[in-house]
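The chain below stands alone, shown as structure tokens; this is the form predicted alone.
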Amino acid sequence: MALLSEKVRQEVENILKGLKDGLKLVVFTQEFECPTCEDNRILMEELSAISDKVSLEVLDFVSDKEKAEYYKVDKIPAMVVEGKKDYGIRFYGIPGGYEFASLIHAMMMVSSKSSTLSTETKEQLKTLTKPVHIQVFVTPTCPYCPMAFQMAHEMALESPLITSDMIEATEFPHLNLKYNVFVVPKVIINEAIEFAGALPAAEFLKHVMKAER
């Protein structure tokens, strides 16, 4: 049974006609152990079938351990949105609800190699000298969550030192406990800086630069 309705599939097809360069969805799964992995794989298969500029690579989290280590994927279901190179854009958990539109946004961004960040923000990101890991906890019904992790994904696109993870909070309860996730979006940067809510780019950037220091 298809996960995408015909209406949604048509809408996505119209959007993906705007893809510039090709991209690849790298999916990590292990469907016997992971209750949402199968649906995530099926969704990505349907999505990649819509456009010939979108390819799909499905990997087993255990047997393809070297690939998981290469992409630094440590939980499943996981997906990397990869263009001509790996920009550090990750999705953990099946991207449903508001998250699905943000996945399409990430695909378009990677294909065009272009973000909506200001020139000033881009120049600031170029001054980074150390790796920055941004984790954004979200839920499918949160209307403010896409603003937070799209911002993180755009920063990852602009800086080779940034890795940005969208984490679907309901699928990883142990991480909710670890990071005290009681509201979403919640952002954790380098295990040291945290804040809740969708901040403007300038405020988000301050936290990123502070985390590096």
The other form holds:
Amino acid sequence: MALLSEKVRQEVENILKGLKDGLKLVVFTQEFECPTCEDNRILMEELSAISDKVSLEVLDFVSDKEKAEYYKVDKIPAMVVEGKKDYGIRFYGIPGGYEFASLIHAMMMVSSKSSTLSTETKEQLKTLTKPVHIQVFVTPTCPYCPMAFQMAHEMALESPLITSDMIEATEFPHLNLKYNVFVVPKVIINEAIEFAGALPAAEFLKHVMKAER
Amino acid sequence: MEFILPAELKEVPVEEAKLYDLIIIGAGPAGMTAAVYAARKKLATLVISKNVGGQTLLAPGVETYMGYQYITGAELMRKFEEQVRQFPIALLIGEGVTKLSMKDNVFTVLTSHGKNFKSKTVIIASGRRARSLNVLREKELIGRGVSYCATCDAPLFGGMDVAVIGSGNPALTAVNELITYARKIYNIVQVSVKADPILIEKAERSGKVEFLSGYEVKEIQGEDKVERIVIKQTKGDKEVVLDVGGVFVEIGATPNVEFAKDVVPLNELNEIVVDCDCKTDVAGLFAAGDVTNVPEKQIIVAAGEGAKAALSAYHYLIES
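Moving on from the form predicted alone, kindly provide the form predicted together with its partner chain as a structure.
Next comes the full complex, and the chain you just saw is listed first.
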């Protein structure tokens, strides 16, 4: 049975008609798939079947180790939303609930190569000189979470130095323990800077710029 | 598994230079219903809100909105949004309101992004936000075990012992959400549980819930994260220490009125005082939903009040 209902599939089809350039969903799973790895792969197969502009590459986390290293993917289920190039936009865990809208948002953004960030924010991001790794922990039932990781993904699109991971917290309990994730959205930047909540762009940016220090 | 998409966008430009007939602050059940009624009266309407759905987004299941035997809060709000987007209503979503002022019968609304909008009438439907306990270590441990959103955070407390503070429907809803994940749930209640019997029965049936009535939280303890809470009898001196990793605070909500304090009278609970037509003491200024003194904070009540507020604003505009 399809994961996407016919109603949602049609809505996605309408949205994806607005895709500008082609994009690729690079999915990482493994031979003996975990339940969410399988759902994630099936969901991406269904999505890529909706539009000619969306291609799909399914990789094995173990046997395609080189590709995993190339994309710096260190856990599964994982997915890279790649446009003309890899903008550093990652989804770890199946993007269900509110995260699904954010996946569609990321696809549209990568395809058009344009974000909604203000000119000031884009200019600030251009001054970055060091790599920035943003991890945003979310749950599918959290209505505030997409605001946080859409912001992170938009920043990744604008800056070649930023990599942005959406992490579905319930699927990676060891990371919740490591980073003390007891609230979502929770953002970890370069392992050292952290904050909780969906902050406005200017506030989010301040934390990102701290990575320069 | 649910896959949630936002309602399809029908872009209506948001114009700072324009004098709107009506600005609606908030896009929960009251604000969105008001928007639909205003649009049907062809009022030039702008809705400003941080998000679409407000507190209802956090309701895991709604069984009291007529026409739906069961619907998630998110899905219900999406249906509201779809209905709003059928009409030419300008929506400014993602920005809060920081100041409301009035001069020469024209209202000015300042947003968190520094934009100014002007209107002949305003409906405040800005809802409420969770109240805090105001006890030791609560602030420091927010996001480290202290949570105000069980819908968002419950899945992070798998296998843990947690406490839910509060006695009403939101508290018992949080308890029931946690049943799926937590090992044990203490429900700390000042006097007695006031939630709907159907919610209490579900909690009792789980065998995971211990109700501790007649207690209040004295302090939360823990260095980097919540480790325990100390509760104290409300009518006595007995103290009990509970080893918990999570504290879910569900003791009611406080109205979002800071931006309007200088303009409109509030009651002792900080609620905007309205009459049965949703009029405030200020001509042209209306309010609806949980931000007002109307009793019973329910989705269906807020939606009805939103309709009334929009119709009152319309009558005000054609009569003035």
